[in-house]
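Let's start with one chain on its own, the form predicted on its own, as structure tokens.
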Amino acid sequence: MSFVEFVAVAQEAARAAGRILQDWAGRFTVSEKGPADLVTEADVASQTAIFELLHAKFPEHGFLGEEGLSQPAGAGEFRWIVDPLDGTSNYVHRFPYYAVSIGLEHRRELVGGVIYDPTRDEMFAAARGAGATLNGQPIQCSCFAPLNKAMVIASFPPGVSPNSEPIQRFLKVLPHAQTIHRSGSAALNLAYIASGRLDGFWSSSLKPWDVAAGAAIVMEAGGRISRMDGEPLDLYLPDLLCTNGTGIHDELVGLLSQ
């Protein structure tokens, strides 16, 4: 099968998971992992649905899930990297900015991804070499530059303190960007960069399942991804800078790596 065909199946899995999240909304039970990091029964139900569908189609593929499910890749060296509910705190508070995120890795290189927003019925998808789409229509990153014309967004870890490094980075960028936000869903932040709704995003607290699908989509949409110091992205390090690929990338590297 081609990367495009794999991604088509991932879209099917993401839609199934999205239906589960919406069914659970308003009636789930909640337990706390941390002050701003909640886990729900909806997380597990969503991940189970994704795993069962992907495993039935591709039993030799590996699986790495946010909710503690890990299976090594087989001979084909494909692995799905999944966040069944990215933006859990938003979901708990009924703030409509959360998504299902499914990335595909082949020999440790990202080759595809889907991000599904069930509140807006928006499916962002990409396969290597085939471009990026939103509900089947081609998308690309914005061309806003320089930074003082850009809308950027940041991600903080749970329990962040006023003097912590993430807050200091935020304050460094604040006077230079036109608009700066914090949203609570890394996957949608990346999807929005790919579709031209945002221009830049950085974080030092993300896991592979937060980034995999979105990174694949952004790259196919013409964006640029690195670590905050400009070095190549390592999916397994919590260090991400993503932009529309214009000169604002280097501007942000200069600010964030000081």
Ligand code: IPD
The other form holds:
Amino acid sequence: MSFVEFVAVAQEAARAAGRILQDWAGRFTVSEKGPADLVTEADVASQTAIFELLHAKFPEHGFLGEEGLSQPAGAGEFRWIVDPLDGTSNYVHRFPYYAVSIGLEHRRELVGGVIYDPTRDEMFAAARGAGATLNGQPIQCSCFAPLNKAMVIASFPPGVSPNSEPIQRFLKVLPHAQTIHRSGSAALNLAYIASGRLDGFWSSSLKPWDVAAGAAIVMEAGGRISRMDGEPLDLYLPDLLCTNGTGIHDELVGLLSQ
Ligand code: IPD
Ligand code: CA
Ligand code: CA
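If the structure you just shared is the form predicted on its own, then what does the corresponding form predicted together with D-MYO-inositol-1-phosphate look like?
The next block holds the full complex; its first chain is the one shown before.
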């Protein structure tokens, strides 16, 4: 099977998971994994649906899901990296900016991903070498540059403290960017960079399931991904800078790695 065919199955799983999230809306209960780090029954139900569908089709594939589900990759060396609900805090508050994120790794390299926004019925997808799409139509990153013409998003970990590095980085960029936001869904931020709706995003607190699908999609849409000091991204380290691939990348490296 090709990467494109695997990604088509992931889209099916993401849609099923999105239906589950919408079905749970308004009747879930909320627990805290840590201060301000929320989880609901919907997170778990979504992950179960994704795992069951992918495992039934590809029993030899590994799985790494945020909600405590992990299975090593078998002979084919494929592994799905899944956030069944990215943006749980938004979901809980009915702020419509959350998504299902499913990335695919082959021999530890990202080869595909899907991010599904059930509120808008938007499916962002990419397979390595086949380009990135939104609901089947090709997408590309924006050309906005330099930074004073760009819209960027900063990310803070749950329960961030006032004097922490993420806040200091935010303050450094603040006077240089045209617009700066905090959104609550890393996966959708990456999907929005891939589709030209956002120009840059950085974080020092993400996990592989927040980034895997989005990184695969952004790379196919002409964007650039690195650590905040410009070194190559390591999916397993919490250090990400993603942009539309213009000169704003180096501008942000200069500000964020000072
Ligand atoms: C969170 C979101 C948020 C980021 C947090 C993540 P969750 O994921 O991606 O944007 O700032 O660090 O934990 O908990 O909603 O899946
Ligand atoms: Ca997440
Ligand atoms: Ca999550």
